[in-house]
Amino acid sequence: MKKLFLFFALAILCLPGFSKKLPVPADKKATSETVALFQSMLKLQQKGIMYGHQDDLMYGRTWWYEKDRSDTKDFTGDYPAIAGFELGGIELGNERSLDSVSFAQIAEQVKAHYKRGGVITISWHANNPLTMQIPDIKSRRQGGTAWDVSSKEVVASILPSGANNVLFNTWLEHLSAFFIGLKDEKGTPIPFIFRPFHEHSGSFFWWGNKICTDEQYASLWQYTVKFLRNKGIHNILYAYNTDRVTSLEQYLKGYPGDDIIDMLSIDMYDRGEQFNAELDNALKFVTETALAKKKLNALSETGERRGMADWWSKVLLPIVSKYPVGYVLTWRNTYNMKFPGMSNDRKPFPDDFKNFYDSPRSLFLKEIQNENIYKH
């Protein structure tokens, strides 16, 4: 059934009305492979919705870093099309991320998924560069982390002329060094989607909309991208991101510009009955705007409603199928062997996830491998 759907979708792409001249990434110096990925993803979103999973290649509910293992593969027999990774802590020169994952192993799995023909997306929960400098923070749990929103001066402090600009430059040096190391066996830089400073519409992080101004947020984006480009890094597709919003005006507050951004994405978890209407509304204006701007789009974080057995097939799939959504990504399966009642045969996904997998609208790794997404 999936193959039949993809056949008709491919036929649609060949119709006279479909432009043969595809858009290109915002970076005018983007590598050939990065341009190919961008254009391949534009084509693929006409075929279906790629599935992504955060840290899927790093650990699962009951296992920790076993090469080539994946909770998605364990459950479906196939890898996710999109593999998500987190770099929080890289800015400090740490060996492991804020989730205790080895950066060396992350690099290893980025290369492995690229070689398989999959897509890589990277997030960055950077520490708070202002409050982590203060030794007597009251709350040690949140003090100095990305979630520390105790000061509204953070972003201003790291921009040019700010007290922590030199420190932030050091952080970007660590980040760029990691990115430069992401190359295949031939030395070719591996293209990936980078989604830093995410969920700006909320106030969960020090870059949130109540913690910094929209102008400061846009400047933070522009400064970071310029820094990385000046390092000769041209294999990144940059993803702009918000939490749940109800209007395009709200969505674009702080938008850093079309010359910076390659993807418009949104995060929205199912917290209750209003989710269906909210997601439907948001995807409509996000996908319409992405198409108008000739950008990619994604539901970059989502998650099921607790206690709803058929959420994947009865809630998520019908909504995302209405729009040309590039991919959906669900967050990590937290490793915890001590969880009450957990055993090694516990399922990593609910049974209904198989219905999502079997749908002709969902795309996993096997369905994109033959697309040669990194080649023109």
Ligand code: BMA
Contents of the next structure:
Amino acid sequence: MKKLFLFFALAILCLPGFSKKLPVPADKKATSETVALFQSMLKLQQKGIMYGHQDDLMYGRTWWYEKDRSDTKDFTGDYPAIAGFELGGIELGNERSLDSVSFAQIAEQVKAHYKRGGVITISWHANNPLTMQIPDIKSRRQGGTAWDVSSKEVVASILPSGANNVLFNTWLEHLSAFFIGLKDEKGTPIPFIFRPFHEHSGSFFWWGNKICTDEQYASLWQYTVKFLRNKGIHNILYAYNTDRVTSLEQYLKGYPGDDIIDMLSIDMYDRGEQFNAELDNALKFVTETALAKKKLNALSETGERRGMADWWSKVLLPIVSKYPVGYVLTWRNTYNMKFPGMSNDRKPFPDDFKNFYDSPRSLFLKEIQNENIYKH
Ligand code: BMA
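Condition change, the form predicted alone to the form predicted together with the ligand:
Full complex below, order starting with the chain above.
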């Protein structure tokens, strides 16, 4: 009898996640692969910082969708650990995103990157559901887009009892349909990080914190997450995100709750010398709070904007190395961008990016492939 008891006790202890009481995603119904991704990312942040690149698999400086091509791979020989994708426009049922990328091809590359053992993150610059309905909007700058902040009524209008609630539901239907299609060959839903309504501390999107109240912002999140969960979608890790902030209090304004959010992330671009101290300060409270809340964290958008040749090795790497930052992502390499007075043969990255790549702290795809991040 005693032996039998011991056997069962041991068997239970060996169940995944049981013995170590590992932190789990906010969604109690998160799929096994999603739980594994969450726990793997927590583990990996002890080892180093993953590198992510927006639209890396969709286009580069000089090419447009060549299957499996990547500017990061062309430059370093390896894919980024994190592949970023953008869904702005999916809500309207469009075939292509606001950046002219085909949604079908995005789905294809999400599947490819998952198969390689990489992490997927998705952003959504959703159109403005209120102002986009105004006739002749096209003539106005930013009219009807995510950047249209001309009305403070937008968020209220899409929440229940608002005039645009039904419209917003159709948008979420389009979004759900795309998400439900993200499955591997066996039909297993592919886990990913979703970062909608981002940078709300800067009020340049219609969900910004000068455009709606903190309560409305939190409700927008709760409504969206519940909608997706009710669709049976349980393969998402949700990333809360602000633009530059200087205190934790500012950072958490409008936070929708620990039952909704899996990752605390921040976006900060380098626009001058003060950046070093600002980033250091922000990463300190973001990583500390994420650890205390048992959540993931990331510097989910950053980039060099002051013309430093050795920014990657002298600014970014030393600062992010001070804290257990989950990943750092740099934004898209705009295809065929014409810079005034410059020829169009820009390299995808500055030479110093190689120093970041060579650092033992940075993790690219090959360095996380052995970790089997989607398995317990
Ligand atoms: C922004 C810019 C835009 C782009 C958007 C969504 O920060 O890069 O040109 O449309 O992201 O990817």
